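Below you'll find only one chain, the form predicted alone, shown as structure tokens.
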Amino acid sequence: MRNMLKKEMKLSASILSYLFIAFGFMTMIPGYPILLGAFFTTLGIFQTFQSMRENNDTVYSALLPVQKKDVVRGRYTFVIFIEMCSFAIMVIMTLLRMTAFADAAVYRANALMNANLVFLGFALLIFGCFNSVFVGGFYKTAFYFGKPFVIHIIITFIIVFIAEALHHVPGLEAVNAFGFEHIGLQLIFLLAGVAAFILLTVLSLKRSERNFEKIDL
């Protein structure tokens, strides 16, 4: 497996994989819905399977000594390792926003979302749907990604909207938390935010890993 992810990361992937992981630092930003960094990501992460289309990366693949789960799983890797490093980003920074910076005005006065851990949770529930949604989806024919990358596009658009929205509930204020505030509801988000990439991950995996072995490339 190790050495899959070495040919994805240094064969397969789109620079743009790599450069995107930066919109991380979007967290920081005062006045915006801070959750796109998350959709920037795996916008980024697309272009690395368009690449792998148009290169015919993936019956190259399919050729080498190794079963063809484990060119999906190569692939699921390298997806996962992008996700991780964005979301180690706007790890460090939403607790820069909770300690450093939960009492600035210019986050203060902010309408939108709060960096929290509820925002992690939400961002984490974004990286699933795509492993989900658009990976998965992916790996139905092994070459065409248009339709699951609009479906993942509408999904999460939706996702941030509830997000947004959700502290405008009355009752549900706690939820846009500054700093340690409310600290067990963030937990609470943030863990369910982990089951729920997990989940949706794993069982992607499996599926495609199905579907792969009954696609005739």
Given for the second form:
Amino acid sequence: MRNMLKKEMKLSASILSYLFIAFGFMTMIPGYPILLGAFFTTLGIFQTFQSMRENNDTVYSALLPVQKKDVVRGRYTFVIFIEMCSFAIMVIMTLLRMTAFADAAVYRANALMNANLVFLGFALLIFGCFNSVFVGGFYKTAFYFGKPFVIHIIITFIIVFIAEALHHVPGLEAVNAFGFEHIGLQLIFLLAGVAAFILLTVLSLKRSERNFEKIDL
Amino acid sequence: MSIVEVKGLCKKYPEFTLDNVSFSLEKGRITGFIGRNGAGKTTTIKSILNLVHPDAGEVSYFGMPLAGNEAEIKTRIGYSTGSLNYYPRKKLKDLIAVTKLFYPNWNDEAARKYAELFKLDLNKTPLELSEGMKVKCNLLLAMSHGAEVLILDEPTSGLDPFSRDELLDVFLQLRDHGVAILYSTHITSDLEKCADDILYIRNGRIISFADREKFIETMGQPGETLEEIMLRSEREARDA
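Please move on to the form predicted in complex with its partner chain, as the form predicted alone is already shown.
Everything in the complex follows now, all chains and molecules, and the chain you saw is the first one.
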């Protein structure tokens, strides 16, 4: 699997996949729907799928001495690696906003979603949905990715809309907690995000392995 | 014991059926795979590499079934399905550097030797190569890891006569080292030079699988070359 990841990084990856990791820093932008940082990271990963298809990577990978399911696992490993790099930036930026900038006026006056553990949970949900809808959708044919990406865009914007609207619902203001306020609630959202990410990714991986196995190359 | 065993391979497409294909490859023998375009050569080759899924049949290498041992088997065989049609803008040396990661027996010296023999500039990209040079690069990738079996789909297509002759000499050397080679071709005169066995397919069915002398004896008429045998046989089949 290490070799498949090396192959992904040296041959298949678009440089934009690496550059778009930096969208994790959008977590610091005040007055901005910061969950879109996760979306832009997936847009960078999308560029790798485009580059891979242009370069006929499926044919090359199928000729390597690996099982077909290893080709799929290599791609998922790369996708998760990029997502986790971006997520690591989001975590650091969120912790900064929860501690050093917890009382910064520019963030306190923010009408949009605050950076806290709830935000991180929703970011993981977006990554999990991307792995399920886009990556899983791609491996139905190992060629077409337009429809899966459009569906991913729609789902992401629904998630962002819900996440942004949630704290405006009377009684749910606590989800927009600053610093370590309502930390129990924040942790529940984060853990739910972790569970959703793992579940969506693992189920998608298994489905993609089965689908790719059936495809005649 | 045969090094590769293919038994009862079937694959049904709407317009074409691969029907009960069986043959075997022996150590140190070259098998020429012949048949018209669309006869089933590529489907057979892809099926025995698990690139397409046969509806029925068994494929085993080195006494192991392909199913369940694909990764191990593929490190011990070399295969190329036509031209180098991937990563057109990557330098050949970068493609080789990544590919060799997957082969524990990769031999840099052999790769260098083939690059020299084929006059391949490894600083070039596939985009800068002619079709013939792309085939040669694919062959370098297939032959530089001490493969015990080589399965090559039309490896000589696009090669000039001199390069083809050089390649046949490489095949003969590998055969002398015990490598089993299966290669499909339309240039039947090449098979007169190097093939030990002939595998002849028509409309998805194996018409004959025999050593070359026996093939000529049973399929041919006195004085006929392989090409003449094939042409007559195909005409007879068409007119029947």
